[in-house]
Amino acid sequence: MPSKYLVVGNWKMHPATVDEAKVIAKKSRLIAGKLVRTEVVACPPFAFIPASVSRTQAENFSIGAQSVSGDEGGAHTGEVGAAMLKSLGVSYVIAGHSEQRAAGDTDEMISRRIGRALDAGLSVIACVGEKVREESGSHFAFIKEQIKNSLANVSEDKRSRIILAYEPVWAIGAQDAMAPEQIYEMSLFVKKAFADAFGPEAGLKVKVLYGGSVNFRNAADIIVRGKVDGLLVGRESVNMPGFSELLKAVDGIGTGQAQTA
């Protein structure tokens, strides 16, 4: 069991105003100064993440990004570069994520920008995972060239900054999320994928997270039964009632307060 459970809010392109973004924020960083055994990270758009960032240190709260520059400035038009995000008070930055992956991404483009934010001093949370599920298990080599490529710039001295977020495309947006046994069994996977790369000691310590139709009902059940180390959580990050319940929920494993399917 981790020291404490990470549970990163993906709130992609929500929401619509500044305003709006301040008040999820805020709630966020309240509710998880209440939190005792869990760490929150919010990844606003990089509109809102000066309106975001809190003046004083937060306890339990951190902000990300939803994606960094692979280079590391100049004539790069729209971009947002990794030492421009660590200025703003960034902490972690979401590389790889699946909506990236098939609006063009590779696995070449996602090292680089894992590379840039490593070297700007920023946590990456390396999202991987298969677009099907093959009967075959053909995914599992497909889900290990993934974690070898991406990460194939890393090295050992900044690889305990690297958090891998295992999401099943397959399971995005879906009504129910991956069954937790499989999920327990891809995350040994990721774990030894990583620890091919980076040797047994550094697999026995990375930090495992499931996305993929995360909501306050399962995701204690995700975390117990599929015993990964945190949540990848997108729509229902702002989503304050239902996000607050979710918090709540990982908060209280092991305490007799979490409840689980």
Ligand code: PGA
Contents of the next structure:
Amino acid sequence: MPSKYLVVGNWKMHPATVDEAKVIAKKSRLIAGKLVRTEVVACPPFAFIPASVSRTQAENFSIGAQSVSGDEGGAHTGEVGAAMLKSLGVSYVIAGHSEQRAAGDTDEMISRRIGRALDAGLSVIACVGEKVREESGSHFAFIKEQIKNSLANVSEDKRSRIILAYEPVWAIGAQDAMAPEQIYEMSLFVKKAFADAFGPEAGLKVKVLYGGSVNFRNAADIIVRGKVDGLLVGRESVNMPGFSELLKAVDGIGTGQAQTA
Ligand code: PGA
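Given the form predicted alone, state the structure of the form predicted in complex with the named molecule.
Full complex below, order starting with the chain above.
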């Protein structure tokens, strides 16, 4: 069986209360348990991670964190370390999200966060994406640099735990996602940039997700025509039943039951 699609839900700073978080996590976990071709990673805010982790082993369902400290431990007020997250049952971390980049994260800081996460045994969803698109095509060079610099600390033995998420910043929190044809072009480019940094075999193996205004209507179409390995979903990941419809649509790809726009 080919590898499963990966759908990562980035809850951002939602929901408002732990009780709501428990409901979203439980629903996501229950739906994930029924999926055959799809794995789900829910990324709640730090505060809600313990309430979102299930005590029983959950099929096709893992918990991720939205960030991680670039330091190992010590006097870093407000920070949360990779080993702490691991000890809570976290398996993935998001790094380099454009909202963190906008808040001051540089490629160098992101590469430190990624390095700490990998050292602790976590997998990393490394986000890249251009702020604007110019006729000149300058976004290609921009993304290539982001990949090279953000992953500067990734050693060969750990690179298989990197998943790339291509998220054009202008499509995040927007009305429409990027067109699937453009997503396909970018997913190929992102794989190529990864191959340039880590070798052709790594480029063939790396998973590429698309993120930016994904919802239950466009999800399957983006995977099929955009030829990506999965999705990074913001708003729709805390919107039930939208997220459950999204997961069913993705899982139905190739079975004649996929819901496309
Ligand atoms: P959105 O967010 O799905 O709400 O556009 C995506 C993201 O920021 O990862």
